[in-house]
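What follows is one chain in structure tokens, specifically the form predicted on its own.
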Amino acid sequence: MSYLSKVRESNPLVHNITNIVVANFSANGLLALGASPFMADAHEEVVDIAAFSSAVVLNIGTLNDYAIQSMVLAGQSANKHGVPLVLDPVGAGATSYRTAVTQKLVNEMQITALRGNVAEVANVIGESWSIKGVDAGEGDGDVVVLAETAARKLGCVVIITGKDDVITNGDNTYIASNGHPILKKVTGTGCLLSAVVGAFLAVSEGASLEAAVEALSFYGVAAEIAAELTTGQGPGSFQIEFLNQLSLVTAETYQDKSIIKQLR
């Protein structure tokens, strides 16, 4: 069975602290794609919602010292109770701040899975890479040995995005080649694709990197699919239909369309 048709057969309840920016947007993607999501951020519950929760996903977007805590707090728990750790660290690099906060992070847990575009894992390890905003600047590096030294250093899955997705656990290396440029139309995307890991880790049963390989070319597929039906239409058309894709593609539709490649 597909982790897609795991994912829909069990509900796994996903747990997301998360920005304002893109909260509801990701909430209605994972309720989309047969999960549900959590959205909490209170020191007083954090704590007991990631120890029951099927993955926890955390999300830097908009910070503040409470997030931060509160975040620290839902990651120490999903670790003391074995639950999958995904860390989304938007911006990082764009100020001291941002940066010092997302080491801060994972050197104080264990993260199951990093998400971020190529500046922002750069600037997780300490590793020179431009950066405006949250987008990736120009880089002269080699973003798959980047991607492998991030899951070494830090032992886990290292998902990098971009044209093409790479997908590491610092010993093998897979390349996922789906998806659409309009994504970079509607905010939020990525914040979301996070958290879609996070519902593929949650029935990986240990599976990560594979389970992370089949999220990242599902979602590129349902980007594609919502693209064609809405040609023409703009990034409003597309964001609605790609929920719907969320929900509509199945595990055969995506495997006919998956463009996968392992490096090693």
The other form holds:
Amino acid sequence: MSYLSKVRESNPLVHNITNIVVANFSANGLLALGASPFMADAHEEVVDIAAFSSAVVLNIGTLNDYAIQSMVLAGQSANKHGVPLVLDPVGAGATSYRTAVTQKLVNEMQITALRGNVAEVANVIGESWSIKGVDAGEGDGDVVVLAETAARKLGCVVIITGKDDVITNGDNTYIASNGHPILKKVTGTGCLLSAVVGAFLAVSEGASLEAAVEALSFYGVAAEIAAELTTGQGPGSFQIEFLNQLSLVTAETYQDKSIIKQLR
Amino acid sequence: MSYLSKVRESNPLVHNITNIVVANFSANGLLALGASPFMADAHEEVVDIAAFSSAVVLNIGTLNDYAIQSMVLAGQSANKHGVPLVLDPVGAGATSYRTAVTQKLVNEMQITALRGNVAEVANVIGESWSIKGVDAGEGDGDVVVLAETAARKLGCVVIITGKDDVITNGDNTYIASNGHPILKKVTGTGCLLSAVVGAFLAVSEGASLEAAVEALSFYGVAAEIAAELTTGQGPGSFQIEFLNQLSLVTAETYQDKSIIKQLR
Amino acid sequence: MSYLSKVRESNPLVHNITNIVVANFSANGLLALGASPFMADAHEEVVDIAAFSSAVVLNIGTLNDYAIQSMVLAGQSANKHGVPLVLDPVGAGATSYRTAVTQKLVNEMQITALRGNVAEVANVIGESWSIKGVDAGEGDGDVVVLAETAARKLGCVVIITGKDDVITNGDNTYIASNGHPILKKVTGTGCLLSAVVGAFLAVSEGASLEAAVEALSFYGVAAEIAAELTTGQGPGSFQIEFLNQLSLVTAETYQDKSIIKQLR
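The structure above corresponds to the form predicted on its own; please provide the structure of the form predicted in complex with another copy of the chain.
Let's see the whole complex now, leading with the same chain.
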């Protein structure tokens, strides 16, 4: 059975500590997909929630010291209870505060999957990278090397999204080429992808790399279909149709349209 | 005149202390309905805002200690000034923290209406209830008994939503059967219902039970129409059409389609 | 070249310190327009972000003491680095706390543009004004006088929105008459306008008044087109189409439909 079908069958609880910009969109995207979102960051309860959730997703979009401490508590609880843990290091490298926070997070917990753009991932592992105009092209060996280096250093799956997406655990590496540029015109589409990866990891039974690759295919194909159905209409209509497609796209559809290349 | 017409005529100010997931959707739903939302939780101003509002709605979705204190201040101010007060105990029972917070809130203020699912309401009054797979069926005496027990214990209207909804003040009890399952695929539809109940209470002149019953009918019928108009399209389209219908459905429409049964 | 074209060409970074109700809508509106939103309020990073942004927009929608201090830090950093600074004094006058906060903000930093309704602007400069039912009609001399007084007192562009909008720097004054009443049925349309003004100021090279006038025309025309395309459908559909139009409307379109009158 596909991971998507497993998500839809078991409705895994996904605990999100996220930000004021994307909380609604992330919850609606997870619901559309078939998962059960739980947004909470109070120190008094995140340890409990992470423990009984099927995945925990940390997103530093509008971080502050309170939320960071929430993330540490939830992340360590996820680790203790064997719950898959996703980190989205939004804006790492944009400020020294964000860079320091993401490095603190990866030091204090074991991430299952890290999802960011190339500059964010580079900054998480202490490499500098120009933030503007960088995309992970299929032939761009540097991005692949960066992803694999990060995966080995952090001991986790690393997903670098760009024009093409790199997904690697350090040993095996895939390039995923679905998706659509209009995703960049809707806020939180990267954050929601991280949450969707969490939902797929929730039903992966340890096959994190395979589940992540499938999550990327599903998400990219849903975006392509939504973009095609709203051609010329604008990002408002795309956003709504994308939520629709997250609920409508089947495993057969995205497996049929999926463009995945295994590098090694 | 129907309570809906009164809301649309007087645009009551509804003060919401709510969460980062549903704040936007709740505000847009209240505006569509014809009410005036005011979202604010600063300790320095909630006492004032609650005092001059026509209803106060407290929602613990992404609670923390600061927001709880805001709720206590606003709730007590609402009580002092005779302003109807709605509590949505999101996730009560899911963590001991949430259970404790909701019990603290009902102890420190007099709620006018409590709106939650069966597990949430049970936990507010200290009864345990399994959280998963519980719906308030018409023939499910236990849910009715629970609602009536809670209403008497708290001295307020209790609304338990599920497949069917129970609305009671402890003496008179109604079952409302409008609505649509796709509501569960959009985050915050329960929270927005609580806010809509607040708007109806704002114009109820003390007839809380009747106003709550009418709010449930209105909301359920709007959902049914929106679901029919977006059949097969997905939760994105439903969400938008639902906002449309909250502004378009008239008292005549929902009174015509309303499925209400008085139990006693 | 129009300011709109400059925004779309340079994608200016707009730093927003805003509220939980409108953060998502503001970010999506800025993205649709062609700007790059950055929402962040942590004290550890707002000074840095304001410094490298092309505009800073402060919105007190769901203010609290932490966010106010964030605004002071970001505003003073914007001033130091010559970055245009917009203030949206949401609800000034509704509570004494809000009034005091807005007065503190304008005292501790130099605003480039203030955008509010007539009651909000009046309260920022310490004049009382009835909050309900006040619109800036073309023939309403008092609103124009208020706007010009505020502009001179604060040394900035003042934009008072209502049925018609007044835009002035104290010396030159314009009345803009585009827009549509359904804007009031969608939460955050005023807040997003303030953010859009920020994006236009970001590319204004000091021509703040001209950029603000153009921003108002663009925004009003986009609303008119969206309202026409969704006639009779409701505020949900309007909201989505409005986001579409923010990405679709060209400088030619809004310059053609713009209704601007220079008073002096």
